[in-house]
Amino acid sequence: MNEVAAPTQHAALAARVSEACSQAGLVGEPHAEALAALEAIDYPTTRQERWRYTRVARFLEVAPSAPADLTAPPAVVGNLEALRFTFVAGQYINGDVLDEGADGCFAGPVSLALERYPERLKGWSKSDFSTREWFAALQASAPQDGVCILVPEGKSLPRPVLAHHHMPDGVHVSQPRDLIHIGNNAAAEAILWSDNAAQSAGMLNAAITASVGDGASLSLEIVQDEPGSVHHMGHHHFTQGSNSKLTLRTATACAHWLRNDLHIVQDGTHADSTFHGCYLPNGRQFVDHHTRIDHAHPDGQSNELYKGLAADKSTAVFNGKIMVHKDAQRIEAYQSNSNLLLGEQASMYSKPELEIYADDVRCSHGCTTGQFDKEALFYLRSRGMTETAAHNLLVQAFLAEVLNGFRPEIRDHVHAVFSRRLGWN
């Protein structure tokens, strides 16, 4: 049944979210355009194609309270040497701030960057989503703290940055925003990690805005390990310059309800984008990945690979779009989505899309959804494996193409979470 939100309902939700975030502490001024968009944009329903399988009526019931306990959670991947920053319910707790001055590298909370270097954030730190999507406009209307990475031309960060976003027990709303700006011929590596306490609920409405300059390189790994009952909405917007390299890997290890909206714009020639992801909903969980890449200039490349598992009565959604603009010749773009259904009542909806307005391109997309290969299972069973062990081995092999691209510390953690949830051990 399609849900229809009365105007007063979503206006009331926006007011509750704004009040809760204001009480906890906003970071920066709300964008005027976002406030206007919040009034003008319709609340999403399943009648809209982009939200056909994504039901958001339950968001209207969220009644958040201010978190009383802002204790820092345990560190994640403690064996990884990195510049670490911790945020709880959208508030900065602690971190290893790197500040080399107005002409040097900066890694720290957005609140500190706005205080010290507001001029360096102008002109690029507003997400395109905030004027087109209701939840993105909501996030920009009451933004909270996140990590800010600024790397000037020709420089590199000495260590990776690890930003840990945590939702504590209770019903809360968090609207963090992470800002990343990599100057021309500069480089950085970062990890954005979100997790929740076991008794957490409410909404995490997060935004990532990144700009990668000409000849620059950004490697970003996103880990979403979220037990509890939090509804997570993510808006990730990346812009690339000429000859830039973006590598983006997303592992949705655990989530009650999650939607990632990813938009990459190649705003220069010879840009290169790699974005891979994996996901595993089980029980009655819901995971939705919506991606779009705009090849706006000639000679760009992109490689997209998402692999998912859906177990029990869960639902997974993948919608990926490759857009090749007019005169963006000699584009090479590849998209692949593969899924395994591990439960007879699990659902998977996949929609790969190509929209091409240039005539000299090499683009392809593909989608497969199915169950275990019976011949492979028979072969493994004939070699002495139990049925469970054979299933587990095939699942691990299925995910390896994506998981092996992560740094070992993250790969091992995600593998351990999947192992625990699927009983590989």
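Here, rigid core means the biggest group of C-alpha atoms that superpose within 1.5 Å across both forms. Positions refer to the first chain, counted from 1. As the structure is a computational prediction, the values presented were derived from the model and not from experiment. Compared with the form predicted together with its partner chain:
With the core held fixed, the Cα of residue 62 is displaced between the two forms by less than 2 Å. Taking the rigid core as fixed, one finds a CA shift for residue 358 smaller than 2 Å between the two forms. Relative to the superposed rigid core, residue 380 undergoes a CA displacement of at least 2 Å between the two forms.
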Contents of the next structure:
Amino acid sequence: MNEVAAPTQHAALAARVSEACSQAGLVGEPHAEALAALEAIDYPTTRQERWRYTRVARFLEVAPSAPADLTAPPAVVGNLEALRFTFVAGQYINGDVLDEGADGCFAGPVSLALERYPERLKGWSKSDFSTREWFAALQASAPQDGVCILVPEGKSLPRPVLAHHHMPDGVHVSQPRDLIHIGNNAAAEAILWSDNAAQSAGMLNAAITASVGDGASLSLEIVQDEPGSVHHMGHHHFTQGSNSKLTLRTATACAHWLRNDLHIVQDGTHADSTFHGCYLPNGRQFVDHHTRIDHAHPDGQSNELYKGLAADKSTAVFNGKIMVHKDAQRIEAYQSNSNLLLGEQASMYSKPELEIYADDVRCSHGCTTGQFDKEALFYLRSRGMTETAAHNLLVQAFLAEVLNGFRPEIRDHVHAVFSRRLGWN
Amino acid sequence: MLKIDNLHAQIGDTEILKGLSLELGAGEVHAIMGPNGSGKSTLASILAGREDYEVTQGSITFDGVDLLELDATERAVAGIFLAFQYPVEIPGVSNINFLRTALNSIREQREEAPLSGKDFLAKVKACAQLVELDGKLRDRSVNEGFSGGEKKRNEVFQMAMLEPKLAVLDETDSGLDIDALRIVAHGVNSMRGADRSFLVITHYQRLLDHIVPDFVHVLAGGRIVHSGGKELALELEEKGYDWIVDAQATEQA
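Give me the form predicted together with its partner chain now, not the form predicted alone.
Expanding to the full complex; the earlier chain stays at the top.
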């Protein structure tokens, strides 16, 4: 496969992206380290293990323009009570800003937080990914607006935050960063939602950076419901303190081409991380979940569960890395990835990666890829269900373990999207 | 109601049914008995539309319709129900959700309005009582962790919910203790009526003490070799199958 990208090609892409983002509006200053990384890191190719099944050569052709129309999209999950914020193509449109002052909670756009509390956001544009991955460096070199959640020590958010990122019709690029800081013994719940218009194309290169303090908890639901033909790169980075609890659920409800890079670092003892995900590409769609958890300290726990179905000629990728550092004794790490293939031309690449340098740990992982149970299908059909109704029920059952963890409004939405897309309604 | 004529069927290269003919009238209960490997379960599977079998010759008509032209779903919509010998466990799908989906799927295909939530629940209650299925089993995943008896009671519960015209019971007595057998038989008996026929497939006569058939047939070597009234079952229990199978062999020779 000839995917060698001449340096000038990806440098040219970076220039085009940077120009389009600047024209639309940047937030803060690009990070110097990210700019240097952008020069130094090679453009990903399928010869690199991390990018083996993920072709990004076609990105080089993206020629984005700054969007002219920044109309707010319709609200999502309208029945959910939350502090809502809307962003279109990396620009803040409107929202229910919460500002309790310098010592209190803040929820609002990053741009406003930078204006009001620059000292609380020191080093905000830097993330671990931005010096390691070319696309993350690109994001940090021309960062745009996203939601900022700051919860100081001992406080908790009065209501969940719902940040809605939208890409309008046309070929655009958007590079939002969502930023979450949960202080020691503080708590927050948030929903990060991305969707786009039916005729949208281009690239969404989005970063989520969160830190969860000692004894703190963060519950985050990520919903990706993107019916256009946008290429979505996600860089999701989490750092956890001692005795902290992170619950992260990602539903890739619909995506033309999507890669999520998730990295969780347990930077303290007795940290607890739950991360679940589900995905269901069909047609020629591509969905890739690359996850990594670092157990860097003793007595931590992690529970990872990703489930998905690939239909038609689509491709799904799952790569789950568990890194257990030398001092991380007595940790318990559990990973599971299950897949269903529907259609002879659908592909699934699933790979667990365990690196264990401590000697007293419990790690388990399991990965299955299969097809619908023929006997179960016959049973359902013998009771009068059509083939599609039977499929729908079996997929619902298959994904229940993951979907039931979301709040009901979101679970129902995601299930409805799955059902509609595969003609199961 | 059901007419099977000279049915030949095979799985892979093995011919299992070799010219089976059978006729069931409306409201009749027929029992099919026979030694192991005679083709009893194959017949049940073919009636319900399992695709593993290939019918090479013969015909099945159900209410004047060529049954072999219908797939499994369409047969259920036409009013055929198979109580499985080995009911399938479906983790993650609650019994109630399963039945609601099945019932409304059938109603939709028959161009009937879906059942209201209230009517559905009333029906669930009545049918569950029939086979003494308690609330917990209704809400649990389909057959998951059910005992053998609970699975069979669940089959009869589904049958009561779906109200078929023809119910095929495939070895429903296997794995049942005497109490469960009585409950299952009671469920079936209370559903007998002028518009509903039953084909009861069993290896043992004891089920037929409780579900008394109008006719008894012996299936051996892929064909019905002997038919009689309910008293035939007792005779079979006493003498075994050999005398019929041997007589048949002599006749053919």
